[in-house]
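A single chain comes next, written as structure tokens; it is the form predicted on its own.
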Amino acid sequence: MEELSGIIEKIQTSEELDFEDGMLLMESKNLPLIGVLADYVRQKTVGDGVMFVTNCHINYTNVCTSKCRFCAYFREEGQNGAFTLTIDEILEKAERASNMGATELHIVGSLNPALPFEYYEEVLSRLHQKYPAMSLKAYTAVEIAHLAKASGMSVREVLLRLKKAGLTGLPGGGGEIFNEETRKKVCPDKITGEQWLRVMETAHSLGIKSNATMLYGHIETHSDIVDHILRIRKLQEKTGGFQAFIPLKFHPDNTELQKNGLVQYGPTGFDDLKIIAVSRLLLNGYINNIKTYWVMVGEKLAQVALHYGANDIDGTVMEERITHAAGGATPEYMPKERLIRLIRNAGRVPIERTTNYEIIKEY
């Protein structure tokens, strides 16, 4: 407890934690105490409500030029299992989601060189036309940078055109880990961490809100994790455009990192809970919503994470392919009633929200 006494004092006086504090937390094995601190900050910041959204994930292609070493999802064109959805097929999925009460479509894919910019634009315009009330959270910062490069437009122009077509927000994917040395080892052909942050800054300047993510449990160091969270915090201080922070658990099965013997196992439950708690503590006062993504950590640990600083459990999801390609064993869909039960059973108040964190209903 003594090692964290300075941090306890800072938390009690609402003082901002710095890099050294983050490192102390990451090195500490006193998970119960870190959990208590994170839960205290969560209670003070957002109360006992746990947010969720009725959403559907649509992965429109897995053909990708980036070929990240932590990814088991991508395929090359013509390879067995490669696919690209037509716009009509995307609309069919949206129809099913709409009939199931979804208020948000989460649309992400891979960097498919065969898809023109107009495909992305038309996906949004047709969805927006048919479902004007539906939130269209689409295309990661990596996809936006890819579209800018492929079309010869600036990131700003790409975002303005997509916003006009119906884009309401950006998902947080593609952040991975910002430290350049580590990033080059896990995703050498992806945009840099700084480029990712610049895309997000541009989106925020245009009134397009987003989430932020971090991939942990592969070859990153503790300092990589703290640095990543603090860079998110720094941009949030400038723009205020991040709505939630989502630590993403690395799943090693079928990935190049596992095949090359660099990572045999993914993070443990201890790691999962500590990352959630440290995220809450370092982002205190900057990003209120810390999400535990049940698809990646499992529904039982997601429940426990609600006592370690998390206040958002994501949503119904309806269809998720990326984590499951890497050995994710969770269901691909969580009915709303089951989410509500999980939250209630953890002693929290279930609150259905919109993408922008407006309350639809408190249960």
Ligand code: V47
Second form
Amino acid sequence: MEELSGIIEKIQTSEELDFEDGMLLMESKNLPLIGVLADYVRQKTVGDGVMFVTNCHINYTNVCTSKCRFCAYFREEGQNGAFTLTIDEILEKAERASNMGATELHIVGSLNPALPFEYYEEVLSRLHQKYPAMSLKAYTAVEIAHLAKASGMSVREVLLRLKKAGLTGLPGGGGEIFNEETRKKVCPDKITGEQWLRVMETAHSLGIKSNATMLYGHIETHSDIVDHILRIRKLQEKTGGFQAFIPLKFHPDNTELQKNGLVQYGPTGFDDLKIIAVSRLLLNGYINNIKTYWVMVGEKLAQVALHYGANDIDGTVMEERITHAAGGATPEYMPKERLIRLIRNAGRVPIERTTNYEIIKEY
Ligand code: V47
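Take the protein just shown as the form predicted on its own and give its structure as the form predicted in complex with the named molecule.
Below: every chain and molecule of the assembly, starting with the one above.
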């Protein structure tokens, strides 16, 4: 308690936490106290509503040149299990999602050199034409940077064309961990953290909102975590374009990091709750929505995380491949009624939202 007294005082007087505060929180084992602080800040900022979205994930390809060492999802061209969906197949999945009441499609793939820019554009334009009311949260900052490089267009041009085709916003994937040394060890061939942030800055300047993520529980240090969250906070201060922050729990199975013996296990429940709480505290005043992603932390821990600073539990998801390739054991689909039950049972108010955090219905 003593070691956190300065932080408690800052929270009481609404003073911003700095890097040292973040480090103190990360080093502390007083999780119950950190949870109470995060819950207090959450209550003051966003009240008792817990947001969720009726959505469907569509992974259009897993062929990738990036070969990140934490990823079990990617395949090389021609390798067993490699796939690329045709645009018609994507439309079929969208049809199913639409029939199940989805308001959002979360469309993410990998860096597949065989796919031209026109494929990405046409995916959005055909989906938008057929389902004009559906939000299209598509392509991470990493895919956007790849498209710019491969097509010879600028990031701005790529984003403008995709926006015109129907893009609603960007998911937060690809953030991983920004620290240069650590990033080189876990994803040496991916764009740097600063490049990821510049793509987001450009998107925000064009009125395209996005999420932000951080992959934790591999080889990163506490300092990498605090640094990552504060770099996001700094850009948010400039653009205001991040809608939610989502810590992603590393799953080690079938990954290069595990095969090389660098990481044997994923993060513990203690880590999961701590990271959610620290995210809420460090981003206080900057990003209001802190999302616990039930697919990665499990539905039981996601429910508890609602008392550790989270106010968003993501969505129905319907089909998920990235976590499940790496040993994820959660179901691939969470019916809306089940999400509502989880939220209510935690003493909170379920609110169905759109991609852009407009309220659809309070339950
Ligand atoms: O970018 C890859 C991560 C991300 C593993 O914006 C892994 O609303 C854990 O970004 N263990 C994709 N994580 C998922 C993502 C996301 C998910 C839900 C909502 C939103 C949003 C975004 O998954 C990748 C990478 O950071 N990832 N491999 C793994 N083995």
